[in-house]
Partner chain sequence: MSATPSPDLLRAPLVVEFPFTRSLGPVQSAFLTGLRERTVLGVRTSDGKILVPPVEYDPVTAEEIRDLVEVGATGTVTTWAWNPDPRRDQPLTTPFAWVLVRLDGADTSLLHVLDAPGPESVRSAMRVRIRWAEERTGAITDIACFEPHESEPTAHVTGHSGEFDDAVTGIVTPARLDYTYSPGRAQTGFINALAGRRTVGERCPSCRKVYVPPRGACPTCGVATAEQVEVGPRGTVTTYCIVNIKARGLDIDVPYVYAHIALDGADLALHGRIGGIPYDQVRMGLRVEPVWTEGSRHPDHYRPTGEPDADYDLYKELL
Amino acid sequence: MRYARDVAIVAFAQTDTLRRSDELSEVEMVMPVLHDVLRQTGLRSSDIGFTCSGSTDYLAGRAFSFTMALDGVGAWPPISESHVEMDGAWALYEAWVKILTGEADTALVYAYGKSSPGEVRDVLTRQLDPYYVAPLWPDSVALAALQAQALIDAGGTDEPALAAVAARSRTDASDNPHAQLKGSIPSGEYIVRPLRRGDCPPVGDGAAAVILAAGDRARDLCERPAWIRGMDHRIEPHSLGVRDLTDSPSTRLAAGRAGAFEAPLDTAELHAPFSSQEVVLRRSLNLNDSVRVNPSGGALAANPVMAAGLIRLGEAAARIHRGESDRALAHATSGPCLQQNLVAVLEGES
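In the form predicted alone, what does the structure of this chain look like on its own?
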């Protein structure tokens, strides 16, 4: 599909993901990455046409918590701004649409999450159906374990294969200075069968930011922009009981709408917090061994809630910026068992 304007990711920055960041407020965590992307492009805050952020009050523990970070960004004189109560990948989607409509030529997107102050497994339960499922308090690991067991029962994987996914991810993360878990890490004990500690994402705090720009503006700001050739997001039925947890038709549909199947891919950054979810996504996207999956280590190496999806887009774009990829897929998810899925296709120019 051809869009009215070409839009590219021209800069990306992320913090180190840390198990705890007690000494930092959300504002203090976000500001370095904002300064970094502005430095990379040479833009000033006043040059940005639209600003959009992703975070959640449930992690911050207070209403409208995003306004504190916005104060740090600088909202005076008045700026064009928006916020999504989602992973920052969906904020990037909103900014992309804003630029496509011609209402802005540049956009700043950022996201952050501090999971360390609370029990993120319990906090994420608030995403569930409030009448039939949430009152039972099934936490995010228990639900992922249901999905993993369904996948094993269907013959889609086994425990050694899941351990291999985790080991490969953390080995690849050895070259990622921002990763929280890297190198050889034992599978560990069962958390909820069949998932062991090694199959689960680390709990950590972190932030990320990107800058988008249109057309020749993007070429002025970046030597090799990562052009967004397509992007779409879809959702599975809310009730877990009516879903086939071994498949992700919403990911496949979003990928098709984004043009992922129109030409070969060389890289895929998949937002798969659990090892079994990478298996589901690979099957749904029909990714073969010629595609390098999660060279950054993915969410099994660093999973700052609300920023991990945006980081997948940023990591894919950064590989294009460096000339290490020509056509990459980036995926983000939100909700239990891959409930909502966003897919973007990024390309570099020869």
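Next up, the form predicted in complex with its partner chain, please; the one we just looked at was the form predicted alone.
Lone chain follows.
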């Protein structure tokens, strides 16, 4: 056994992702998914050993919104709790480590993103290097477009291939009641060439929650737990000019350390907000056509920032819960042009 304990995702819930959610504060958006995962497992708030969340206050411009979101957890009497200013996938990682150390047997992980109050393309520029990059205000689509062009120049893709990625994602999303963009969506005009509107994720608000549990506890809470066989995350230099944008060595390394290449996969949920990034990830993970990529529609169909990575883990787990997958890879990304990447390998027992 590679880890001290076996830990599984035993429940997953997500909101519909919507273009606007003005009538809801963050806590009002989060609460339904918290209640949903508790209902699925039959646990009460007080049964949870550790709670961890991922979000960023910059999205909605509400200082300390993450402390207000805690109102939805029922944090009295005081609970063991933590927050990451990152996608909820990294909150899940922290919770997993907490359970591996034996400090908790169950964990509640949630994430939310309310992009509608601001301009997410501009907001994300504030995570960039403040010396050489942020003063130029390069927005998230511009940076992804530089990566896409590098990939096209290297012969790794072309515009029709990118359009096909987007079309397949939105077609698959037709079966996903929570997705924001589904069905046949035109490629549209260039937002930042070579990326067209169809190559970019929709802007939306949403939340997701997951419950983790160890060993027999997981078997008690879920008929077919999605066991985390390995999980790792790696980061690359922040300066785009020192990286090969057509490759994702951090994804490959994380996948290797998570054990992704040790046995065949049947499913991969990749967090690729831009069509070109799916191409980079497929190449880096060496995925062949036998692997079902993003049956949920992926981030091109619904991209609640800070929750979209956690949703990849949740969608892969839910597929195992339903018996539709036996061995799935889940990936989450953070930062410009796939700077930081997390990979988990999930398995069901036959």
